[in-house]
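Just one chain follows, in the form predicted alone, and it is written as C-alpha cells.
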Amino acid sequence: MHKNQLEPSMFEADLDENVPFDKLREECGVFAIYGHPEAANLTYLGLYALQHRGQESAGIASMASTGKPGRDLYNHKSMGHVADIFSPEVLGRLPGDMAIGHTRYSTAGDTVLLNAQPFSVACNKGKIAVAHNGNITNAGELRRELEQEGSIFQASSDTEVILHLVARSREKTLAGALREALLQLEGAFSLVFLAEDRIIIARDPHGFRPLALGQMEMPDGAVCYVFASETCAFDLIDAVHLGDVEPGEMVIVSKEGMTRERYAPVRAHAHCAFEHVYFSRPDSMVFGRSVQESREMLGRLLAQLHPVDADIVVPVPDSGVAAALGYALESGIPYNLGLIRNHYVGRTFIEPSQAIRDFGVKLKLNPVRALLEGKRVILVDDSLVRGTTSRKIVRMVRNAGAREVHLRISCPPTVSPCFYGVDTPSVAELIAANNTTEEIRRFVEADSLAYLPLSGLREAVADHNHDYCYACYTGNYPTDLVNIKELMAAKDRRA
C-alpha cells in the first residue's frame, strides 16, 4: 500500500435515504485584474463566469495602483450570487485600476460571512488583500504555530493563515515575505493577492488548482493583465488568453510589468482530474486542454467499454451532458433531454408540508415522458458518489415509463475523500469504498451500471506525461499528509 494510501475497510458505509446531496463540490473561483480603469466592474464579470465554482458567497477587493502611500484598498462581500451582491452602486463603491474577487464554496471554514473573500488586513507590509482556490492540509498546524505565538484569527478558513505568515515575516519586501509565506504552505493553492501598487500571483508547486494568465489591450496601446480560475472569465471581458501561471511559480504585475519567477523547487504536476470531469465549464481550456474535448472523449471511451443495447442516450445535466454527447456519437445511439432542469432554483424554497417523494431531486429535473415511456435509456452522469441521488434519478426516470434504465458514469469510482480543495465526503459516506458495483448497482435500482476506468480518463485528459491527481479514484495523495487524521476527523464533522 502506498505511504499516503487510506484504508476503506476501516470504515463502514452510510446510505442514508436523507443524505441531502451526492455530488462532489469545489470551494470557490478567482480572479485579478491589473491596469483597467474599470477593474471592479470586470471583476464582476470574471466572477459572473466563474458562479459554478462556488455560490455561498462572493466578494471584490480593489485599490489604484498609483498615488499616495497608504492608498485606501476597498473591500465588499457578502453571502449569496455574484449578481445578487454587487449593484451598480456597489460597484461605484469599488475604485481604483487593480482588483482581486473570489466566488466561494466552503470546504475549509464555516459558511459564514467572515470566511468570505477577499481577505485583507492592513500590516507592516502595507495594505494587502488577498483570494484563495484550494486547501491547505497544514493550515491546523500553521494556525496553532502562530496562535502560540500570539496571533489573533477571525475566521476559520484556512486562507486567513496566509494572511499571518506574510505580516509576521521578517522581509523587507512584500513579494519576499510571500515568498517565505508560500514555501511554508502544503496542499493546494492558487493565490490573488492584491498589494498598494501591484497584484501578487501564487500557484503551488504541484499545480493542484487551475490558473489562467490573459491580457486586454487598452485603447491607448497599454496592456492590462487579467489572472481567472477559468478561460470562460477571459472571454466574457474580451480578453486574449496567454497560458497558465505555472505550477510553483509567483508572477508579480506593477506599473514596471509582469515579471514571473519559480518561488519552490520543481516538483511532479498533480492538476485535479476533476476539473475536467465535471468543475470546470466546458467552455474553458483548463491545465491546456479543452474541457468539451475531454467530457466528451469520456463519453466515447465509456461507449467502448461499456456498450449498451438501448434506444436513447440521455444526460444527468447539466454535468454528464457533454459526456452523453460522446457516448451517442460513439455509440451511434441517438441523444436527447430526456431530463430537464431548473436552472432557477435558490439557495431555499419551501417545501410543501405533505410529504413528496424525492422532493429535492424533483424540484431540480423533471422527466420528459414522451421521450423516456417504453424505451432502454442509457443515463450518463458525471460520478456517482454517495449513491443516493443517482437512486433517485435512476427512479424518477423509471417511473416517467422508462423499459429499461443503464446507467454509465463518466468517471472512475470514487473511493477517497480529497484534501486539496474538493469537498467529497469521509470514506464511510463513499459507497464505491464499500461496496462493489454490483451492490451499487443493486442500490441505485439501475439494470445495469459501469464506470469509466482510470485508464480510460487518463486518455480522456490526454495525461501523457502522468500530470495529474487521480487520489479519489486510487487513495495515492502526491503529497505528505502530516495531519490526515485530523483533516479525516474534519471531514467527519462536515458530513
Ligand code: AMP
Given for the second form:
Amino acid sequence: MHKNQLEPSMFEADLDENVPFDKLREECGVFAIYGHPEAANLTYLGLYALQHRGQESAGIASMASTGKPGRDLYNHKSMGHVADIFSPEVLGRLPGDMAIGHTRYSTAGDTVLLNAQPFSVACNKGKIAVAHNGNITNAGELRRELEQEGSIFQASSDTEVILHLVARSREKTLAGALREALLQLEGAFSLVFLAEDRIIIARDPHGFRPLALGQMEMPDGAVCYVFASETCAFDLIDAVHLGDVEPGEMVIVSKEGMTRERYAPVRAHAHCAFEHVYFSRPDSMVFGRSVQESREMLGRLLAQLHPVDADIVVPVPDSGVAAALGYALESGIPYNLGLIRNHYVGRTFIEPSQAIRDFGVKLKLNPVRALLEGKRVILVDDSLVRGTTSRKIVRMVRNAGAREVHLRISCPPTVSPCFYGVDTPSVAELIAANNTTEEIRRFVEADSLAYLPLSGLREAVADHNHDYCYACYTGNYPTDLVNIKELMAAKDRRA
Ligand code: AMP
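Next up, the form predicted in complex with this ligand in place of the form predicted alone?
Every chain and every other molecule in the complex is listed next, the one we just looked at coming first.
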C-alpha cells in the first residue's frame, strides 16, 4: 500500500456495501469534547439532544489525550437511534478524555452502516477520526482526481475525500495538512476531528451549517471545551454557549489550550435559512439567533401578509407549532392543537392486509374532532415539498368536520434542491417548481393557500447583511455552478 494510502482503522467496522457516490444526503448533527474524563458519556448526551438532526445512524469515537503516541482510537457506530445504540457497556468501551460524535439521517436506499460516522483511519498523520455535517459540492471532482492517483475509497460519503486529502498532504503536521485539505473543499462543512493529542474543529468559509462552541467548568476548576451543531446539546450537559466557530475558522484544542485561526479567506456568509424554518430545535441559538424567535416571527409575518377570517389556528405538529403560535398571536384567532402527533412511531409497522387509506400519515397524526368540527381552520406548516403529506393532512382535517381549511406555509415555495446538507428531492418532484400556487392549492385540496415571501423570511431570521443562503427558494446557489449542475443532474437521474 502506498504510504499515503489510507488504511482502514482496525476499529472500523468491516463493511462491504458499495453505494454509488452520488447517493449523498447528509442531514446530520456533530459533537466534540476535549479534556473530560467522561468524554464519551457526554458525547452520548450531546447526540441525544441532536437526535432530531438525523435518526438513521449514530457513532462516537474516543481517545485519551495523554500517554504514548500510537494510543488506541475507539469507534462505535451503528444504525438506529442514539439511545438504542449506546448502552452503558458500549460507552464503557469508549474510554478517553476526548471524543467526537455524529448522528446521521439519510433517505431510503442509502441506509448503510458503511456511511455511518465518525470515520476513523490510520495514516501518516497518525490515527484520526472525523465527523461531518454538510455536503461537499466538489467531492465528485476531488474523488475522481484522487482515484486516478490511486486512492481507494471505502464508503460513498463525501467526508472520506477529506481524509484522503489529509493523508496525501506533504505538510508535516495534521493541522497543516488539514488547512491544505480544507482549502480544496467547496460547499458545506462543519467538521470535528479527533487526533492523537487534540481535537480540531472547522467550518466552511460560507458558514452554511451551524457549529457552536461551549465551555464546561470541571470540579477542579479546569475548563473543558465542547462543540455541537446546536446549543440544545450544551443545555443538557450544563455547558455554557460561548459563541460560534466562525465561517472559515479552525479551532484546535490540546493540552496547550484552545487556539483559533482563520484558515480561509473571507467569503460571503451563506447560513442555511432552513435551519430556522424547520431543521434546528426551537430551543437552540443558531447563527446568533433564537430559532423559536425566528419561527414565531415567521408566523406573525404570515398572518400580517396573508390573513384569513377563520375560527381556529392549528399547527401541523411538530414542524408548524411555533409559526402557528405566531400566526395566532398576530391575528388574534385562537390557537389549539387540532392534530395530535404520536411520538412513538418506529421505523417499521405492520399494516393490515386490507390497506388503510393514508395509513402512514394516520399513524403519525390524528385529528381532534371536537376542536375541528364545523370550524374554519387555518392550518400552519413550515414547508411544502412534494405536497403529498399536506394533501393528506388537509383531507384529514376536513374529514374531521372542518368547514374550511386554509393552508399557510411559513417559508417561500421550495423550487430548487439543496446541495449543502438538507435532503430535498429533485426539481421534478418539487411541487412548487412545476406548479402555480393556485395549482398547488387545488392539489392539496385547501380552500386557500399562501406562502411567506422571501422578504418575510429574511426579516424573520434578522438577515440584515445578506448572510443567509436561500437557494432552495430562489435557485441562486452561492458556490460554483458547474459542480451544482453535476449534482443536480445526478439527483434528476435518481428521481
Ligand atoms: P411534503 O410536502 O408532502 O413533501 O412534506 C412536507 C412536510 O415535510 C412538512 O411537514 C415539512 O415539515 C417536512 N419536511 C420538509 N423538509 C424536510 C426535510 N428536509 N426532512 C424532513 N422533513 C421535511
